[in-house]
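Only one chain is shown below, in structure tokens, and it's the form predicted alone.
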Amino acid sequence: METAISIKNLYKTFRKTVALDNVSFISKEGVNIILGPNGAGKSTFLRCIIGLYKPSSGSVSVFGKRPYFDDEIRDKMSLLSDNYALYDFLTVKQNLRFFGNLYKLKDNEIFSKSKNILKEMDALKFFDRKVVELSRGTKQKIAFCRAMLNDPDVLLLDEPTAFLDASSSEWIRNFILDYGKKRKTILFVTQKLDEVSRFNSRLIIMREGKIVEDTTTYYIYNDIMKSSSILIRFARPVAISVLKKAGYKFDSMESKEVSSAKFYINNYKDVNSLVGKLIKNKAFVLGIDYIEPLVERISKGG
């Protein structure tokens, strides 16, 4: 398979603001996570890719054509924009097989296809719901549905868990490890590290409208997690002393007892060691929440 996506020197301005500024990426096969703050670019980025915005100067380039001005070359891509992009007042049903004739598929093979996704997000209950009436949260389980109508060979994704519970982005984030499988080229956008660390594939960085790192998702675990801190959850009150004879510093509110507590570790390979001695003493552990650095600290440079 040909390389998907390919951009060079790719400019966007708004104005007298830039907003992608000499941008160059050649996509891999499988899934690409594009991770950065707000105001990064990323959205643009994405935009600019399928088609919906002109470069100001550069180019962009999908399987060898140019998505601006190449209308049928969306008919291989998909966006799930940070809007959902249905229509509040038609139903479900009518939203999907608006969009699925747009690219000329049969309504029975919108609908089967459509319910077969919905069902595994728990949301075929909807079906003949008008949009309006639905929580964000289900109307991003929508967006994600009209986003695979076309089966893609280009998917371009701006923060597709945002707003779901934690079970239906869990679903979501296998099924977009299965697609990449497919030899499918999938761009995944998001601000949140902890999202970044469900894979293991591609990263790319970017701040300020530029790419910062070309890495791998490895690398929030060797280099991001250099001192840094997790909150452990006890299943029961865990005694101060406890703590201590973890041999890492610990903040804690309470002086006796805690139900949780926030530890300072030097890597990642320290999660375990710490967890460890915690249950060799007795504790049960509960859980642990990753307490994310900001990520617009985030380059090997800043």
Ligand code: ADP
Contents of the next structure:
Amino acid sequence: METAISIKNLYKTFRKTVALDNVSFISKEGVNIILGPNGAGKSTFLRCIIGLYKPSSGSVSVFGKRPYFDDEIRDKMSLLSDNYALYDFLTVKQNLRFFGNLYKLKDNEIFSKSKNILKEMDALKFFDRKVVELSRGTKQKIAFCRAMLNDPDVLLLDEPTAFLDASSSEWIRNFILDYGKKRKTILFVTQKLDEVSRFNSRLIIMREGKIVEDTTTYYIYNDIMKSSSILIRFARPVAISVLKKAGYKFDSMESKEVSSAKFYINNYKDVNSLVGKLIKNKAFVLGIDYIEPLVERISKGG
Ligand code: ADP
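Any chance you could show the form predicted in complex with adenosine-5'-diphosphate (ADP) after that form predicted alone?
Below is the whole assembly, all chains and molecules, this chain first.
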């Protein structure tokens, strides 16, 4: 399989700001998650790949072409960016027709494809409404639909679920998982750490314009659970005495009963044993969070 995206020693500067600092990257088929704090260079990275930004130095190649210079390669790509790039004066239908026609798609193709997608996200009812009248979340749904019109081989998504309700976010994540199986290359930028655990995929962590880790979601979750903490939430308050019986060190805010507690564990196998003991002592475990150690890992490095 031909590598879709190949980037060598990419620098992108804006006056004195170094947004991308010597980034090299070879994409893999399927989902590549990109995670990093604000200002890490994630959006700039996607914009260099789609050819919106010219590299200050280094090279960006997509299927052997340079997107900034070679217009035709952009037909194989799509970017869902944070500004949605929709025309406010036009209706949803007119926007989709306009963008679909740019890809030389016929109107009936455009409408049947987009109606299916919009229906799944409960946004078909806005088809004849002007974009200016829509909420931010609805605009995001329309922009996602637009990004899918050309059936892109390279799909670049900049926080695609940022303003969506839970069910639409879930629909998009499942859609992306399926799409990744169709020999497509997807770069998925997210700030939502709970979203990361939904994917079993490659994970790129960016910080200060650099790729600082190139790992997988599986590895990172195993790794951060070494000598780490997890937050366990309970469906109803649990007595401190029950927590003590589980045999792991913990912190809790209250002294008698708690609805959540932070436990310290040594490896991921401890999660099973800890939860098992809590359940045995009649605690109702509602959820487990690894978010705090993941935040530390992203902001400071592991
Ligand atoms: P992220 O998407 O990770 O939040 P960005 O790629 O948006 O990060 O930004 C990386 C850095 O580059 C930031 O310091 C940002 O202010 C700067 N930057 C991004 N785009 C521009 C631009 N068009 N003009 C000037 N500075 C920019």
